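Presented as C-alpha cells, the chain that follows is alone, the form predicted alone.
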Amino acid sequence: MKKKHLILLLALSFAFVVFSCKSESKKEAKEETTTDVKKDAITLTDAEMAKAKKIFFNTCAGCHGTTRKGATGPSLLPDGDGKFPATKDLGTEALVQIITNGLPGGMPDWGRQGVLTPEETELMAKFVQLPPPPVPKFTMADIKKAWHLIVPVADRPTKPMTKRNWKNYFGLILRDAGKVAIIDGDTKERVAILNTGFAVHILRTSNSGRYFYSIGRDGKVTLIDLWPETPQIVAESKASFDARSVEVSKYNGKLGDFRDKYIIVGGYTPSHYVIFDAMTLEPLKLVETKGKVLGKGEFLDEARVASIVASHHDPLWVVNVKETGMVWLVDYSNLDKIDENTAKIPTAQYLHDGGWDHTGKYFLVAANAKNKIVVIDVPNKKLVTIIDVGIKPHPGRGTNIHNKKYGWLWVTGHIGQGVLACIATDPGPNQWKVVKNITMEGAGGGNLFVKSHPKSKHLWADRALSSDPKLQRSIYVYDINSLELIKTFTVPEKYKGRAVHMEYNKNGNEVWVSVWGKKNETTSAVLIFDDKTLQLKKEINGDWLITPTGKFNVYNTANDIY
C-alpha cells in the first residue's frame, strides 16, 4: 500500500462530525494575537494564525470544542488524546483530504462545497497540528456593556398594530447574512428583515408569542417585537463569544407567575449561562458551567451549554451541559438561591439537542457521541433511563407522533446512520424502548431534523448532512401509522443547496422546508408543501433569501408543538 493511501486510511478511521458553527468576534480577533508558532516544521505567521483561529471558531469549534478536546466530533490535538490519532501524525496531506471531501459519518465537505478555498483548507490542516490557542474571557461587565435597550417597554404597543395573523408568522433564519426574516404564514409575504447578528442558531418565542428571541453563534441575543405594523428589534445584548440556546420562563402556578419574566442564554465560549430580564434584556445573573465529567470524573473548564427547554409545570429550565454530561434543572423562582436550588443530574456525554415528550413532563436529549438518548423526569428531578439508539442521534427537538400500534412515540434521526428511531413514551412494557427503526433510503446518515404535527398523519425528515449530494437535496415523508416511506421529494433543479429543517404552520396543514444554498448564490428558497396532498404549493425565493436555514412558527414555538 502506498504511503499516501495508508495515511488517508488512518485519517478516515476516525469518523468525525463538524457542524457549520459560524460566529464572528472582533474582540476575539483583537485579544487573541500570537507570534510565529513552530512545531514539526509547521510555521504560521501572525496573520495566518489569526485567520485560522477565526475559521476554526466559525466552522469547527461547535463539534470539536474551542480547545479541540472533542465533543460530537473527536479531539483535534497535535499529540492525540489516547482515543484518536495525533493530528501531527496524520499530517497535512491527509487532513486536507478530509477537510476537502468530508466523511460519511457527517463531517461536511467544506472544500468541495466551496465553503473553504484550497488555501484555507491547507491552512486549517496546518492549524490543527499546532497547540490550540487559549479561550478568551467574557465577563458580566462585558455583557452589561453590550446591553442596548432600543425601545423601552412603556413605549411599545399595548395591542397588535397589524391586521396580519401574527401568530402564524414564521421567523426565518438567513444564516450567513446575519439576519432574520419575518414572513406572514397566511399570505407568504415578507413582512420584515432584521439585522440580528451572525449565524443565528435558533429562535424562541415569549410565552405569549409576542416576542421572538434570536441567539446567534456570535453570542448575540436579540429581542424582536411582532406587534408593530412592521416587526422591530427592541433590545439586544451579547451573552458570550459563541452560543446556541435561548429560552424564556413559562411557569405560572402556586410559586407565582413567571411567564415572560426571564430568559436564559447558554454560552458555548466561555462556558456559562446568563439570565436576562425577558422584556428588556437587562443582564441579571451569570453562572459558570465548568465542572467534573458526570459529577465525579475529569474537571473541565470547557463545559458548554447545548440545548435549553422550559418546563410549563415547574419554575425550571432544563440546561444540558455538553462535555460533562450533566443535566441541570435550573430553578429560577429565586435568583439569589439559584445555585443551591439547581439539581444536577449525571447522564451521558456529550449532551446536545432534545425536546419534550407529548406530556411535557419528560425531557429526551441526545448524548450523541455515545449514541444514546437520555430521559429525564423533570417534575421529580431524576434520570429515568438511557436508551441505546443509532450513530450520533440529532433530534433537534425531536417530534411526537401517535401510532395506532405503539401509542405515543418520540422520534429522533441520526447524523451518522440512516435510521429514524421511534421511542415509545406511553406507560407500559414498551415505555422508553426503541420499538421501530425506520431505515432511510440511501447509504450513510446525514439527517438533521424530523418533524410532525398533532393534526398530521405524516413524519418528515431531511438528509442535509449526507455526503451524497443527491441525498442532501432529498426530503422524506413517512406515514405515522405504518411507519413506511410514502414519498420522497427532491429540491427543484433551479435551486442550489441542501434541503434542511421542516416547520409546520399554525393550522398544521403546511410544511415549510429551506433550501440552504451558499452565501454568494441567489438560488436558495423556502418550499411550502401541502401536508395532506403532499404537493408543492408555493415557492418563496428572491435575492434577499441568503442561506435560509431554521424556520420557527410563532404559535407552534410558543406552545412547544413538535
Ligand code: DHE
Given for the second form:
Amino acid sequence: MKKKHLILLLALSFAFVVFSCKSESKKEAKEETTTDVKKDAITLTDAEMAKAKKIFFNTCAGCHGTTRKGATGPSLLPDGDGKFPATKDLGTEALVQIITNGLPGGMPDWGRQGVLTPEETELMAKFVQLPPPPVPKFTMADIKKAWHLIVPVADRPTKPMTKRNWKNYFGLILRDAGKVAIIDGDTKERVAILNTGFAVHILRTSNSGRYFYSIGRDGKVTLIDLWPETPQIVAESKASFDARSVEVSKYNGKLGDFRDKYIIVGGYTPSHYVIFDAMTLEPLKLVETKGKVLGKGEFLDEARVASIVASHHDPLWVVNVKETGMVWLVDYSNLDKIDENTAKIPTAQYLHDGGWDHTGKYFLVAANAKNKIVVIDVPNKKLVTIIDVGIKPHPGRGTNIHNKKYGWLWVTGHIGQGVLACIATDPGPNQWKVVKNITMEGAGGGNLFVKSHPKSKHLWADRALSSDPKLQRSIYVYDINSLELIKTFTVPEKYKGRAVHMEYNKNGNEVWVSVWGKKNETTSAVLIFDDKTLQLKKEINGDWLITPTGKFNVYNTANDIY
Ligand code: DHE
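Output block for the form predicted in complex with this ligand, input the form predicted alone:
Up next: the whole complex, starting with the chain shown before.
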C-alpha cells in the first residue's frame, strides 16, 4: 500500500475508533485529506451501480446512512464532510483494505468474513467514491398496496388451541434464511418455521403475548399468531425500504384501553414511522421524522427511526430519531392529533438502542457515535441527563441488575471498548452515575448484548463483534454483587460462528445463546445454559438452524423483563 494511502487509512481508523470528533482530531483528519492524491475517474456501468446499491443497502447503510452522511460509522462522501476524510482522497486501494479487513472501532471485516468477494469489495470501494444515489420514496399508497390480511380476526381462535406452554415460546430469528422459528421453551422442540422474509432484525410481542411482530431490514412487518396448534402468519405489511424497530401499544388507564390496539414501525429509509392496526396490520398513519439536528441545527431528510419502546404507564411510544438526536414521545391516544401531542426532546446525535430502567419510568438510550447514554423521564416528558460512557455503547435494551452496594443498576456494553458500564438508577447521590466499569478480558471491544433477569444472580455478556476469533465465540458471566467475572464459555468446536444475544426463559433459570454461523453452513446452534449451575444443559441444532441471531421469550418480551 502506498504511504499516503496508509496515512489516510490510519486517519480514518482513528476517527472511526474515537468517534468523539474532538477538535484536534478533526483538524488532523482535515489536513491529511487535503493531501494531493491523483485520482482516476471512476465510472460504473448500470449493472454495477445496481449491484453496488443493493450491497450498500444490505451491508453498509445501517451504520453509514443511505445518504452516506454517517451515523454509527463515519460519513462516506466523495468530498468528505470536514469530520471524516473524503472517500476520493482515500482512493480505491485504501478503501478495499478497510472493507476487507475492518477497523477496530466496529467496522466489520466484510472481505475476510467472506460476506463480500474481492470483486464486490472493489466495487464498493469505487461506489463510495461516487455521489450517493437519491433516496427513493415509499408512500402511504405503497404501504397500503403491501398490506395483506391472511386470516381475519373473526377467523382466528378465541382461545389457545395448543396444550403447550405458549407463554414460554421463543421466537428465534433465522436471519439469512428469511425465517423465524418458534421453539417451545419447555420441551425445546421446534413448533414452527415461518417465512417472514429478508433479514428479520427484531421480534416484539403483543401486550398479551399472543402475537409476535417481526420487522425485517426490508421494512416488512409480519404478524404471527401463537394460539393455533401450529403458529401461523396472519397478516403482513411493509412500512419502508429499510427498518429496524416495531412496538405495540401497551397502555390501559384513564384515557382508555389501548393494549394491542396499534403497532408502530420505525423506518430507516425513508425516515418516517407508520402506525398500523395491531390486529390486522391495516396502515393507519404515516409521520415523517426529518427535521433539524437537536431541533435547531442543520435540516436533515435522513433522520432515521432507531429503537422504539412502549410505556406501560402512559399512552406513549418513545421513538428515537437517530441523526437529529431527538427523542419523540409519541402520544397515540388520539391519532388525529398525534403530531401536536408529540413531545420532541433534543438529546444527543446518533440515537440507537435502549431500554427501560427497572421501574419502567426512565428510558436509557445510547447515542452511540457520541459515546453517551441519554436518560429520559418518560411520564414527565423530559430529558434527565446525558451520561458519558465508553466507546460506542451498544445496550440492546440494556439490562437491570440489583447490586448489594449500589442498588439497581442498568448496564450497557460497548462495541468499541471491552467495558460494561453499570449506571446507578436509584434516587440518591449516585443516580445516573457510572458506578462501575467492568473491564472485560481480552483486547478490544465487540460486545453487542448484555442480559440478566430479576431472579438471577448473573449478568451475561457476549463479544460477537470482536475481530478476535476466540473472543467472538466467548460468553462471559459476572456476579451481580461482586461485579466480577465468574465464568467464561467458549462455543464448542463442532459449531461454527459467533456467540450472540442472550435471552432468559420465562422462569428466569435458563439462558439461550445463539451461535451465528454463515448462511451456507449448517453448523449454527442455540446453546441453553442452566443459570444456577452455569452448565450447558441443551444444544439445539439441525439443518434448519441457519444464521440464528436474536431470540425473544414471549413472557419476558411482553412484560419488558430484562
Ligand atoms: Fe441491530 C436491535 C439497528 C446490526 C441484531 N438494532 C437493534 C435496534 C436498532 C438496530 C435500531 C433497536 C430496535 C428496538 O429496540 O426497537 N442493528 C442496527 C443497525 O443499524 C446495525 C448497526 C446495522 C444494520 O445494518 O442493521 C445493526 N443488529 C445488527 C447486527 O449485525 C445483528 C447482530 C444481527 C442482524 O440481525 O443484523 C443485530 N439488533 C439485533 C438484535 C436486536 C437489535 C438481536 C434486539 C436486541 C434486543 O434484545 O432487544
